[in-house]
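Given next, in structure tokens, is a single chain: the form predicted on its own.
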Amino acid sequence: MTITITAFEKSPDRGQGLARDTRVRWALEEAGQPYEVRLVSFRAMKEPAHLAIHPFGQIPTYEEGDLALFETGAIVLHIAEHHAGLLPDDANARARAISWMFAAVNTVEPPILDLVTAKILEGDKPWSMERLPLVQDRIRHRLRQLASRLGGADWLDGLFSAGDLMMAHVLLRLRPSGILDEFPGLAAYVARGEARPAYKRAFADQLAVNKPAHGGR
């Protein structure tokens, strides 16, 4: 069966792998399958075709057969639970990677989004300076805290995993704010998660997406 994701027909970040959906493809990818593309306008988010499949009128979305998902966790540990190469075979490391894509979206992402809200969408509010010092505050916080874990190590639990991926990938879109330079080993760790090939392509295929010239996947 064709499994297909939905992206930004334009990404507000231009391709430059922030939105979610780059962690779908970088999972499709890791896992070797191969997928398609439907690009969606911000119009075409909020109609009752895209909302029938994301309530919420968000991507990405993931359609294989009769199965439709949304939420990118959801999504990559379906991925990893149906293709090798992104959960251990051993129960107990698999149910520990598991958890590290858990705290990746409701531990370190949250205040990390806070940031965005306080800058984008609440940049212009009178009290707006007073807030942005303890919305830093907060991640570089959890930031200490997943240094400590991670140490010198290459990943979270021995070997590359779908908590890896969603982590690096939440990680990454702390860059633009310069924080994750303040903590040389995360900022690190990312980069090893750039470098992995089907990141890679994962990036490429998005990036291609944005450029005035493209014609389509």
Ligand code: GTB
Second form
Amino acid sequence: MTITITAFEKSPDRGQGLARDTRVRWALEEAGQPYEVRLVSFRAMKEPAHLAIHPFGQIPTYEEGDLALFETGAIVLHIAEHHAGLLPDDANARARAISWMFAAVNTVEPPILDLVTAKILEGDKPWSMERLPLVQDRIRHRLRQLASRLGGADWLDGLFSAGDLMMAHVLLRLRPSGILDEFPGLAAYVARGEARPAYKRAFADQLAVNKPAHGGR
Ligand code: GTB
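Cool, the form predicted on its own is there; where's the form predicted in complex with the named molecule?
Okay, now the whole complex, with that chain kicking things off.
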């Protein structure tokens, strides 16, 4: 059955891989599953046809036969549960890997999203500059905890899993801020994720859609 995902017709990051379709592409590449991409404009995302698949009018979505999913955590978990390579066979190790997936989207991603909100959506408010250090420090607090748990290991719990995939992609969003580089262990962790052939294919495919015309940026 053909798998079809949705992605930005034109990603605001111009192909840095920060939009969330990248984590779904990455999971599909790790699982060795071919897929098609339907590109959607910001307007189309808010129209009934897309809202029928994604109630919040966002990307990415995932369609396979009569199954339609939204939310990257659920999509990546679905892929990981149906194909080898993203979750361990041992039941307890599998449950722990899923904990890391939830930790990525529920515990680590929210303060990172707050930074985006503070800089972009609230950047013109008179109190914005005053709030920024608080938001940045909340991220640093989480990263300190995560770095301490990772220690010198390559991955969060043994072999690479969907938990690492989600966590590494969540952390990638921080790179433009410079905060990721304050934590060399985590920066190296993200780089290990990016070095995986599956990530490279996913990144290249989203870049091909978003590459600025005429080679400029
Ligand atoms: N919780 C949902 C999930 O995990 O699937 C969140 C989905 C989501 O936020 N999708 C964003 C979207 O559709 C795209 S990824 N936004 C349009 C809208 O809400 O109208 C978020 C994103 C956007 C841009 C960049 N960037 O330019 O760097 C990075 C990430």
